[in-house]
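Presented below, as C-alpha cells, is a lone chain in the form predicted on its own.
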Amino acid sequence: MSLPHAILTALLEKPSSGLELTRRFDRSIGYFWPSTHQQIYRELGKLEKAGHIRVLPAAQPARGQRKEYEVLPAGREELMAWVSLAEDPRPVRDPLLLRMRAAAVVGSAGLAGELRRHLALHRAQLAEYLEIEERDFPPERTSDEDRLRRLVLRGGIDLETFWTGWLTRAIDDLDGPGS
C-alpha cells in the first residue's frame, strides 16, 4: 500500500516524468522503499486513474514526448490521510537471521563468510548514508522539511550502525573460543 504514497510524496516534492521519478527513487526514497521502474510506472497509471495525479499539459504536443505528472488535491488529501494513520511496526523478516537459526541445527559451514559479506555491504551503505548527511544536511538547514528528511536518513544511519555492530559481534562469536 505504501508505494503509491511514496510516489505521491516524490511528486509533491517535484512534479516529474516517470523516468525522472524512477531516477529520483534510485537516489532517495528507494533507499528505504525500493521499487522497480515497472512498479513505479504501473502505480503512476493507477494513481492517474484514481484521480490522484494528472499528466501536465505539454507546451507543444509531440509524439513520444515524456509525460510529466503532478499531484491533484485528491492525491494530497490521500497522502495527508495516510500520514495520520496508526500502523504497528512490522516484525523483522530477514533471511540471514533465519539461515543463522537453521545453522544451529545443520551446522554453520560457510556462515562466517556470509556474515563478513553482509558486514561489508552494511559498512558500505553506512558510509554512503554518512556522505549524504554531510553533503545534503549542513547545520544551517533547519526547516521542518529538512529536519524530517534528515530524521529519515538518521534512521537509515542508525539501522546500518546496528547491523555493523551486530554482525561484528556475531563474527567474533563464531570465530571465538569453541569454534
Contents of the next structure:
Number of protein chains: 2
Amino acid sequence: MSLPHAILTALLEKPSSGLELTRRFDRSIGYFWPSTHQQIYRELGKLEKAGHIRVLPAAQPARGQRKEYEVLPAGREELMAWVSLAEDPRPVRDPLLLRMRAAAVVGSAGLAGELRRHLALHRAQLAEYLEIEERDFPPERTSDEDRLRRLVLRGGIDLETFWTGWLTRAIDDLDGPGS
Amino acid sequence: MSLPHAILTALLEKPSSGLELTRRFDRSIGYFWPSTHQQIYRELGKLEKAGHIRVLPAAQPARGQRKEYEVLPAGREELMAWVSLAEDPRPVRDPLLLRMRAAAVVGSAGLAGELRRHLALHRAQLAEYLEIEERDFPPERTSDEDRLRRLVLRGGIDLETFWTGWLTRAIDDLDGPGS
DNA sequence: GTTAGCATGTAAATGGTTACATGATTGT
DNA sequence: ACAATCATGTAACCATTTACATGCTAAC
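Previous: the form predicted on its own; requested now: the form predicted together with another copy of the chain:
The next block holds the full complex; its first chain is the one shown before.
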C-alpha cells in the first residue's frame, strides 16, 4: 500500500497532472518506488474518490486534457499517519542471488559475464546518485527537509556501494581459483 | 519468473514434497526468494504439467497424502538456461525510504522510533546470517558449490551490514541536531 | 472415536506489468 | 490536412498474499 502515499508525497511537493507525476517519478521518488503512468492514473482516481486529493478547479476534466491535482487536508493526515506507522522491512527478493544459488547446483557457465554486466549497471547507478548528491546537496544547506532527503539519497548510494563491492569480490572469487 | 527456478534448485538439492519445500524455503532459499505453500503447490502443478518435474513413483497421489517430486532432465536444462540468461537487476522498491521522503514533507514525528525498530530487526538478521556462516562454512572447505553458496550468504551479510550502518547513521543524524 | 497436526489444495483480493485505445494540441 | 506528440485512460495478464477447505494420520 505504498504507491498512494508516494503520490501524496509528490503532490504535496508540487501539484501536478498524471503525466507530470510520471515524469517526476522517473527521476526522484521512482528511484526507490518505481511506477508507470497506468498505475499512477489508477491511483489518482482512487485517491480522488477517497477524498484525499482533488482536481484543481482551473483544469477542465475532458478526455485528452490536462488534469492537475492537489492534496486535501484528509490526504495530508493520511500521509502523516502512514509515516509513523510500524511496518516491517520487506523480505529480500533477488533473482541474481537465486541464480547464483542455482549455479551451485547446475554449474556456473555464463554466470561470471552476467555478474560483470550487473557490476557495470550498479556502478552507473552509483555514479548517477553521486552526481545528484553533488548537485542538489552541497555542504552546509541543512534544513530539516534537506537532511531527510539527503539521508534517503545516502541510502541509495550506500546500497549501490554494497552491490559494487559484493559483485567485485564475487567476480574475483569466481575467476581467481577457476583459471 | 523466478519461483519455478527456485523450486527446481531446491528439488535438485533434494527431492521433496510440497510442504517439505515450504519448510526448507523458510530457512535457505527463502532468505532471498520467500514463498508460501500456496504458491509452491501451484508452481509444482505447473512444473509437472510442463514436464520439468515428476512425482516419485513410490508416493501415491491421493488428496491429503504426501507427494514427493524430483527434477527431470528437461527441468535441469531449463534451470541451466536460466542461470546464464541476461536479466537486469530489479529496481529498488523500499517503503522505509519512501516514508522518510514523505517525512521530509509532513514532518518526522514517530520516524526515529521506527528507524530504531528496523535497526534491531536488521541486526538480528545479520546475526542469524553470521551464525549460519560459522556453522555451514568453516574455513578451508572450498568446493565450487560451497564457494557459490558462501558468496550468496555473503551477499545477505553485506546487505544487512549496509542496512545497520545506514540506519545507525540516520538515527544519529535525526537525533543529534534535533535535541 | 475424537482431537491435533500434517499435508494438499481452492478462491478471492491486491498490486504491478504490458499492450492497446483515444482525445487534444502543435508544427508543417 | 496531416503527422508528431502530449495526455489520459482501458483491458488483460501475472505474481503475490490472505483466507479458507478438505483429506489423511497418529496420539490419547
